[in-house]
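The data below hold one chain only, encoded as structure tokens and taken in the form predicted together with the partner chain.
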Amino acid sequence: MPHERSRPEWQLDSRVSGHCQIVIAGDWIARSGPLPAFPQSAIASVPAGESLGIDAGGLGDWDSGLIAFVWDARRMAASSGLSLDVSALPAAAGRLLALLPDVVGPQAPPRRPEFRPLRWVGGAALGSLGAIGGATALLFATVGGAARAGVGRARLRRADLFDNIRDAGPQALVIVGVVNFLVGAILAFVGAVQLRKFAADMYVANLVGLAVVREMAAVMTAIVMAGRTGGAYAARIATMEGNEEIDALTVIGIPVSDYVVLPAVLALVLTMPFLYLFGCLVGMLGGFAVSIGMLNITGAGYLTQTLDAIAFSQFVFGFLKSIAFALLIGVASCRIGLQAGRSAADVGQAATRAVVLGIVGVIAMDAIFAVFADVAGI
């Protein structure tokens, strides 16, 4: 059984003139509770020119808590031109103290966040302009790499491309399917409730078909891919940055845009349009299932109504949109990964930023497409 510890105590004893003593008593064990600190004012009360020693007669157990206290005392004494004689301490403590320097190098003051709203807004604005510029440059480098790969001069490794395609394509089918099926089903529910009032049950097929092909399949697929693949790209590239892997590429002159960015972006651009078509199909299937169950429609009727409602151009529009979304997600997440810092926290932050930017960017881009489509009359 450990014995009961006594409280750590100390006081400054200056009764003997010309010789001042720090009297230490009790158990000085850091993990058993807070220990006294040596205040700057204590040294000030020692008359200049007196010698300073330690009386450790009442000292019980001790650990680094005692060393920290005596080291503080010694440094404060040193800064007022006194020297502390520690020979009365246990020999082991004396040896540890001998390892410690009298002055610790200047420590950088802790950074305080400042409240400067104008500066903050300006910095954020400049930062986003820079980010847009950087992403555009990366886009051009990647397109250039793709063009050179097309004529067989770029260093695109086929194995990397296939790995990325497998990850972005077949492995995403299930989640893209589930999301689009549910979206189609939800649209059918909402439409059915309203259209039944007007006995226009049949038009649920139009509603679901148009909404899915024109908007929902492309947007939902892109959002899923932004969360799934965009976040993974950003995290992977940020980790490579932290491991100096990007530096190792740069040194021997392998362009990062060819080796890392191109296969990633190309994989997304090649798979996303097909995921979109798949999403259309599954979304309409979701609508079909709900309509057949809830409404007064035959399967064949639903199908003919759907085929009537959707022009081929709608598919082309959605297809092109999903290519644009893929470019946006791919380039933005790679760029965020390349810009990230080198710590583990930076990697997490890069993944989050890529997902958020991907989702917001896809929705904003879709809005722009909607305006253009309206103007162009598609």
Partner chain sequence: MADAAPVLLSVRGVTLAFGAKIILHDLSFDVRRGSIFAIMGGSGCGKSTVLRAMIGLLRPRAGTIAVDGEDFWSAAPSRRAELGRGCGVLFQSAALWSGLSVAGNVALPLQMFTSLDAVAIRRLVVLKLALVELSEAIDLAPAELSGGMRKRAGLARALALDPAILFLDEPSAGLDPIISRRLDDLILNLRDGLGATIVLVSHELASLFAIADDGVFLDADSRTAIAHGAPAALRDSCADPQVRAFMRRERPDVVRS
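This structure is a prediction, so every number in the text was calculated from the model and none was measured. The term rigid core refers to the most C-alpha atoms you can superpose between the two forms while keeping them within 1.5 Å. Positions refer to the first chain, counted from 1. What changes on going to the form predicted on its own:
- Once the cores line up, the CA of Met365 ends up less than 2 angstroms apart between the two forms.
- With the core superposed, Val355 shows a C-alpha displacement below 2 Å between the two forms.
- After superposing the rigid core, the C-alpha of Thr136 moves by less than 2 Å between the two forms.
Mind sharing the form predicted on its own? What's above is the form predicted together with the partner chain.
A single chain, with no partners or molecules, comes next.
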């Protein structure tokens, strides 16, 4: 049967052995219900300078509720110029009370937010520069690890590299193919609507082929990989950070950039160019399917127009862009994972940040490539 608790009580015994005592009885358990309070008026009649004692002979079970009551009594006694002797309490209660101050200082008023736009802009700029510097340092460390791996000196496990290549390559073919096929079909739809007005249906093949090879295949493949693989990298490394696996690698002297970051980044760099070429092929197939079904274009005519429109330099340009996108996604995702906190919420935040930064970074880098191509006349 459960133990029946007695009601918590207290009273002030005015004169016991020449001084006042607070007599405490019953079970003082906070979760059992409201506990008696200690008002300031209870000791108003006690002369200043005297000592208050505690009689805990009738005390039963207790928890933090007793500590809160005695602490209130001690603070009120101190404010009235009295001292409270707690030596009669259980030893554990005395140790807990020793951690609490006799007087609670006044709380500082909450600071009002100040409008300092220059300070905010400067802090954001410094934070951005610090993030860029950290990512650049990680990129150089990864490139150095790749160079050491080429001569067999990097601490890179081949099993990790092959696992990352399989995840970033063959397992991503389906989603990359579906996205690029639909993009090619959409380009053919849009092109057909406009070119049909000028009886130039045959140039749909030129439009689709050039747009897919030059821009869309590389960009859409990179966006898919940023959402699929970049987020996974960040979440995986953030989980390792939370499990203190990164700290363990650092303690035993294994470079994190070689053991964790290098396989992920190298796998993306090796697979992204081939995914780009696969995306080009599937995107042109999407345009081919729409053109054959909606326009008066033969398969041979579509193929001839496509081959005439696309120069080999366009493939080289898209190939280089895919490598740059792979480096951006891999390094940024791994950097975000290494900077994550140690809680489960931090893992989700790291994955979200990696996806957002990867997509925005890919689009921004593509704009830079577009400006460069225009200047170089590509």
